[in-house]
Amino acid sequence: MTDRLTSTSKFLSYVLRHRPDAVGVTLDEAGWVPVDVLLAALARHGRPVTPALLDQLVGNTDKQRFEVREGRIRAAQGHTIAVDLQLAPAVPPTVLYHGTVARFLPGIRVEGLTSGERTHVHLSSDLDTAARVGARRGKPVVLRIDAAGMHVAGLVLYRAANGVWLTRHVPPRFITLPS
C-alpha cells in the first residue's frame, strides 16, 4: 500500500471508528454515512478522498477495513463509539485466534480479553492474521481460543463483513496461553 493510500485508510479508520466529528460528519445507528456527506466533510476538513481513491481503500486492501453498501460508507469493526453493526450471531469455528504481546498476559491470565475502548474483542480464524496483528504492538504471542466452547456456554461470536470474530468477552477459560 502506497503511503498516501495507508495515511488515508489510517485517517478514514480514525474518523469512522472512533471520531466523526473530527470532519463533521454524523454516523447512523449502524456506523453508516452517505459517501458524498463523507467526502465533502473530508475535503472541508483538508483531507480529500477522490472516489476513485475510496474504491482502492474499499477493494483492493488485504484488512477491507470499510463497508460500501447503497451509498453508504462504514467500518466494518473496531468502533470505540456506540453503533450496532446488526451482526447476526455466528456459529464460530472451533478455533479462533488472538494476537497480543506478553505485557498484557498478566491481565489476560485474569480478566480474559476484554474490548477495552472499543465495543468488541477481534478474533482472528488463522494463526498468521493474529501473529501480524499482535506484531502491531511487539513480540507477537498468539492465543488459542476455544471459539466452540464459548459458542456451547452461551457467549455469543459475530462474524464482520471482512471475516474477523467479534464478542464482548472472552473468558479466561477459554484461552489457551503459551507455555
Ligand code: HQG
Given for the second form:
Amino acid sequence: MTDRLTSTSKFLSYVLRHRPDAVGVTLDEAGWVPVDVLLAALARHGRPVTPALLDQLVGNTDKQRFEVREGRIRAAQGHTIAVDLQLAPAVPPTVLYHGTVARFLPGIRVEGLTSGERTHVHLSSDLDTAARVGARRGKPVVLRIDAAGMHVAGLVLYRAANGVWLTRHVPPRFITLPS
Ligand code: HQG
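Now that we've seen the form predicted on its own, could you pull up the form predicted in complex with this ligand?
Let us now look at the entire complex, which starts with that chain.
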C-alpha cells in the first residue's frame, strides 16, 4: 500500500472500530454509517477522503478491513465499541491459529485467549497470517486452536466478511502452545 492508503486505512479503522465520535459520526447497532455521512465528516475534520480513495481501500487492501453494503460502510472486525455485527455462527475448520508473543503466554495459559479491549478474540485460518499478527508485537508465537473441539463444546465462532474468525473466549483446553 502507498503511505497515503496506509494512513487513511489506519484512521478509518480508528474511527469505525473505536472512535466514531472523533469525527462526529454515530454508527448504527451493527457498526454501519452511510458513506456520504462519513466522507462529509472526514472532510469537516480535516481528513478528506475522496470516493476514489475509499474505493481503493475497500477493494484493494490486503486485509479487506472495511465492508460496503447499500451505501453504508463498516469495519469488518476489530471493534472495541459495542456493535453487533449480526454474523451467523459458522462451522469452523478443524484448526485455527492465533498469533501472539511469548510475554503473553503465562496469562493465556491461565485464562485462555481473552478479547481484551476488543469485542472478540481474533483467529486466523492459516499459519502465515497468524505469524504476521503476532509479529506486530515482537517475535511471533503461533498457537494452535482446536476449533472443531470448541464447536463440539458449543462455543460459538463467527467468520467476518474478510475471513477473520471471531469468538468471545478460547478456554485453555482448546489451545496448544508451541513446545
Ligand atoms: C493477547 C490486527 C495475556 C493476544 C491483527 C494479543 C488482527 C492475552 C493481545 C487483529 C490473553 C490482544 C487483532 C491473556 C489474549 N493474557 N494476553 N489471557 N489473551 N492475549 O490487538 O489478535 O491490522 O486486541 O494474544 O492483524 O493481536 O488492526 O488482538 O496479542 O487481525 O486490521 O492480547 O488486529 O488487524 O491484542 O489482533 P489485539 P490481536 P488490523
